[in-house]
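One chain comes next, on its own, written out as structure tokens in the form predicted on its own.
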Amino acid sequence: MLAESVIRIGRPIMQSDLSLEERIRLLTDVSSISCKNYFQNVIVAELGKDTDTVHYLTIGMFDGDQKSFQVDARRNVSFPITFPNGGNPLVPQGVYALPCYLMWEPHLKKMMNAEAFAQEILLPRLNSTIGYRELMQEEREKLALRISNLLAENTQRFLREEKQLGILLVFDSRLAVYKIKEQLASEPSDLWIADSLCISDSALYLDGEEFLNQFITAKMDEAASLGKAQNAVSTFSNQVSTEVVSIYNKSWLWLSPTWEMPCSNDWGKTDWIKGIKVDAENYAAFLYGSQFLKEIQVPLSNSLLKEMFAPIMSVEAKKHMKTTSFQPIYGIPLVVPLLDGDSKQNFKKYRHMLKNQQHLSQTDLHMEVLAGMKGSIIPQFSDEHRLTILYYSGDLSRGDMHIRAIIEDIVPSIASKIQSILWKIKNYECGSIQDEFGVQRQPLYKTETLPSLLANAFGPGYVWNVLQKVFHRQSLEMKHLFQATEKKLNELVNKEDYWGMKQELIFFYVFMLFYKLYNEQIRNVKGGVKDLADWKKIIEQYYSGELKDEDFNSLENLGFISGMLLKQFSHSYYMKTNKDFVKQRVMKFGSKLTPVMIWQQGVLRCQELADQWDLKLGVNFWGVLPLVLLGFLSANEKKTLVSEKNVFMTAFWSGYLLYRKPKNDNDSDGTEESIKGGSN
């Protein structure tokens, strides 16, 4: 269940040495980058026992240029705010842990007519803030009116014309959150608000510990309005308790009551209670999980959207396509222990997640090459945890969250032997394909990552799946490869987009290369495939002519080795004609290419072309033209010329476009740079 591995990465957060500081900033959003203007205007309505007065602070500074305000890190967890996540913000949100609320535009300017913002913004928000629940609803009208008479009596002081965003403390020396003390008598769980203005020599302080257990009561209370129990066992630790409530998080909508999709139908709106018991300890450390999660889930950029879900059977449709054209998605590596264990090792190693790592290391699980995540890295842990990948899409602010995939149960050696392959992949192996196509060495983005590279094998349709199958070490189907890599082939053999082509088939033997190391290292299975190293040897062969019946036993080898023949072919057929054979005798404009069309239009008709306009052919020719047509003739009686046309077709131009004239052939006609598609 995604809710227990959340809890089980909360809970050593939760019983950490973590900061008072940093429990906030994880647990409310001061350091959001969505909150940083609010921090502008912060009005501070003190009520002291004889007057009352109002603070207006300004937490942080602008830059040289004053176009981007930095919020003081240092005070922002003194005002602990929470911005909504769905709904209206301009009315209450939740259950308040003290009275500090976000105010917005609107808010600001009604606070020039006292009443109306009593009754229409503040009375709401003290009605559901947990120290103001014990007063009677005469004693909250009467506070908001105080405290709106207040505010208004100053709003000379902060308002202007231009829009304003702000937050609004009230501070009530009755609330057990508060605290008035001496200056410089505070404790290491004061945090300093503001000095007195209504007590000479005092400063204003938040209670932190007391915030942080008002904090969770008020989320706790947020669940319950979808359900609580009392005496009920927890869903999570099985045990019997006082009370138990659904697992409703409002500051992560993950199960939102507006989403009717994890609810039966007979529920009523209280009812969520019957689905998920929670009680208060696994509730707390849910709420830990859920906010660390926020903090390192990482958006896919848009390029690698693309990659992942344009079509590959068309080169052309690919191209046109737009990055912005695909739905925003975010992935979340998750990882678990086994068994819960050494917690502090844990939060360790959580607390590396969280930071924005400088210097990368080799041991490390780079998310971006294995899930597409962009600077998201899980430190070194052992094969005794299981990391989890989850894909969603959506707005959370609308309770508009929809999984695209789980991927669960990951064991870390093989993430990591996957991250190496892409990676000797990358710095190696990349370029040696490309010189052997004659291609300059560049960057391939399409194969840099995991995602990238699967998506463009198998499509989009499946990428999800073949990524699972990886992790999980299940064999890959390879059809969907030859297909797509055959159609596209075959599209830009007609628009004579030979570097293309060449690109595809770089692309091809990428995977190639991958599929078999992927089989040797991670699935202990050998061969299988060809890469381009297997092709080199049966290249040698060609040009010495030593080419025997048993290296035309596969269909692939038949089709790679027509492709070199008909190649060879061309370079002297265009020497005396000045025209492409291929093109003009093999396949007609705008036709498919197929196995039948080079066998019958093609190699069949070497023999006769040769001696009408007396070609001169290297002598490995002559060798391997009659093995190539009763290569052919047993093709044909089994009927793989259709069945597996794909496969053909792609070693066919791969034979092709990898020929090369040999140094020391001076029998036949034609350079490489003067035929059409031998050159870059």
Contents of the next structure:
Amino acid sequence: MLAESVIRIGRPIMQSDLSLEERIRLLTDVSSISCKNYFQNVIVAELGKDTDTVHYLTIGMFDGDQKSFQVDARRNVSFPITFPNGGNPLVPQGVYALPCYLMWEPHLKKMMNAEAFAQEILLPRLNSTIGYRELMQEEREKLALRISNLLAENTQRFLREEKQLGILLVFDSRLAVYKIKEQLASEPSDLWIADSLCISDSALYLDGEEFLNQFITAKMDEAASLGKAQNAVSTFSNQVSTEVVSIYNKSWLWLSPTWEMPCSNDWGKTDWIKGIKVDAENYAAFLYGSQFLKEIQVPLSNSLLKEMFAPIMSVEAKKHMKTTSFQPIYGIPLVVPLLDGDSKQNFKKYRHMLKNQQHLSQTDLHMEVLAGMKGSIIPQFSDEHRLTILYYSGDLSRGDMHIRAIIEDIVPSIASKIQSILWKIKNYECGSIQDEFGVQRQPLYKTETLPSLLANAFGPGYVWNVLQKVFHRQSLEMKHLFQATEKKLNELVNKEDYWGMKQELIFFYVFMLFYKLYNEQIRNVKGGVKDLADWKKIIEQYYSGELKDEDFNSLENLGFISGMLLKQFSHSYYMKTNKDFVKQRVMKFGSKLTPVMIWQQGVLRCQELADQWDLKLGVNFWGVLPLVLLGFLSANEKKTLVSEKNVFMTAFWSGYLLYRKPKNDNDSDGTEESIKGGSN
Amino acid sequence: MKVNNGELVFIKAVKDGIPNRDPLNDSDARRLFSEEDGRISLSDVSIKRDVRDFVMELYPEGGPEQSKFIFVQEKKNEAGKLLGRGSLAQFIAKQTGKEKESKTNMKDVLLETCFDVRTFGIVYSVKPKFNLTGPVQFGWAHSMHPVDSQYVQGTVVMPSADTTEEGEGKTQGTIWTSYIVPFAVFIMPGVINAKNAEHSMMSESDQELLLQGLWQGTQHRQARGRGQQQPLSLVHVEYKDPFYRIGYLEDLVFLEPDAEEWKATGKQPTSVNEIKINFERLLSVLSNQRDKIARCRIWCHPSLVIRGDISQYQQPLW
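Now the other one: the form predicted together with its partner chain, given that the block above is the form predicted on its own.
First the chain shown before, then all remaining chains and molecules of the complex.
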């Protein structure tokens, strides 16, 4: 269950030696980028015994150009705010752990009218604040009016005409979360707010420890709004707890109250407790875990989404697809221990995950490479853990959630091996494959991450399915790759886009290499596919005329060799006729080239045309031609020319585009450069 | 007459379209099976939609007894906003003059007036909430052979906005893109639960309308992206025992040539003329289970070539 995984992730964080400030930062939104401008106008209403005063603070400073405001990261934890996640932000939402409220433009403007501000804005918030809920309603009303009057008197100090956002903190010494102490007499858990204006030589402090307790209580109260029960068995601890609540968490709306789908139709709004019951300790862990996941979730980049979901069977269609035409997808990596063991060790790792890219190392799992999540790092974990990758789309803040895929039970060492294969391909192999095709070395984006590599090979319909297979060491079927490659090559050859064909074949051979290494290193299966290195031997044998009968035993070999043969023939034909042999004689009117056409209109006619035009062909050509013709006869008997045409055609174009005229060949079969489109 | 426990097998074909697009992606056909399997699938929801739309067209006023209204429908109010569940129920109650009754017992009103509530069941999440499991449950429809979806592009000659007097605006038409399946045959199982039919008051006339709706509703569905849909065969087996069922009848029906043969030739079927449906195994099982079966009926499209003698079960088409 996802909730259980979240709790198991949250537990070590909750039990860790994380400092008070870091806890506040993790659980609240003080460091959220969307909250930074609120710290420009911090208003502290200090309620004293005899007099009340207002502090107007700016927690941070502007950059030199006055455009960007930088929040003071040491002081912002003293004003622990929570940014509303969905709903109308102007109305109070949830339960407040202390009277520290976000203020929007209309709120600040209303401060001029004390009565309206007290009734409409302050009182509803005070009603939902933990420390004030014990007070009588009249007392709260009186308090609201007292604060509002105080603010109204001081508006000239902080209200400006332009648009403002702010924070209102009510410092009421009766509340357990606040302390007044002598200046510089604080303890580690005391967070300085400001020097007191009511009591000389004293300062106002937030008791961090107490705040965290109240914060958890406030969140439990929010969860209780969808159901609570006394003396019931917690779903997670399996023990009776004095109080259990629903698993609703307002700041992480995976279980939104507006989404009724998982609930029984017979349940009322406050009956969610019938589904999952959470005790206080596990709820606190859930809170830490969900906040942690919120921190590490990453949107997949638009360019990656295009690689994953654009059509793969047509080059033109993919080219015309806009990167913005895909719905955003978010990814979250979860590392869950198989057994609840060393909590400290787990925490260290989680902490490392939060500090993205600070210490990149080869042993870490780079989730960008494995799962397309940019900047997401998972430190090396032992195989006593399991990795889960979660992809979702939609708008969490509106409870509009669509889980696209959950890939569970990934063994970290397997993920690490897959990562090594991908790195090896990116750093070493990709360039050498480009060299073979005579294409300039350059990064090949679609082969750099696992999702885009797999999606380009198998198509958008199978993205999640194949990703899951690879992480679980299952076999992959290559049919789709051959089919897609053949279709694209045919599309490109009709446009005489030989450069594009080479690009497609480069991807093909990069994938072949991945497939080979994946089988060898992860599945312990050897052989089965040919990568470019295997073809090099055949190319050498072709040039030297050493090909033998057994070299034609597979259709793939036959396709590759006939590709080389026709290219060699084309060179000589071009020199004599100034025409492209394959285009003019074999394909005819831009049709779809098939193995049978290559055989009957291409290879079978070589002898006749060579005689007719008195073509000078290398000695090796005449050695290979009969073997190729026999190969076609045999393939035709086995009917593989039709059933395996994708494999044949892919190999044919590979051979055709990999053929180079040997430098020491003195036969007059033309030069590479003189062949139209041959080297562009 | 009450409804018997029963099973359905529905076979339909689609040409040049994807009958059930993926609402999240709108990219490729829905793939529930792995890439080596290659089949595509349609949800039961899309087939229920076809039946509902057909019944709505057939009985816009709810039929002669005002009992064939459709509850799950897309209806807008005067302001152009879609009606919610509560408003839809109220609308139907108003149409049938049962407004007063609906205030205390909406469940009975909807059961009396709505064909789809009695047939497919209901989740009524407006207070007072109730739910009822429908006697008719369809499974997913899966293609009987591997299918490749194709990506196509075209242009619309009309620009998306008019050119203004100043000459501003779109001067070119827009490009449309779509995935299509050239041809695919789908098979879908369904069950009719006699006990649930008693609870939901589904009548025999509802059952007959359902069968007609499956056939004619499929033909009635016309939308470019969904392609041309054609029902090919419908099998309805009714049992004497309200708790008996043979089960998985769809696994007893086969496509010829089968997937392996298509793979060997490197082709895929492109029309009904290239396929046959083999009912021999199903017919043999039906014959063996004769004692348990109250009635079996089979409807077939004339262009479909059948293997097996279905003459004793064959019905005239609607």
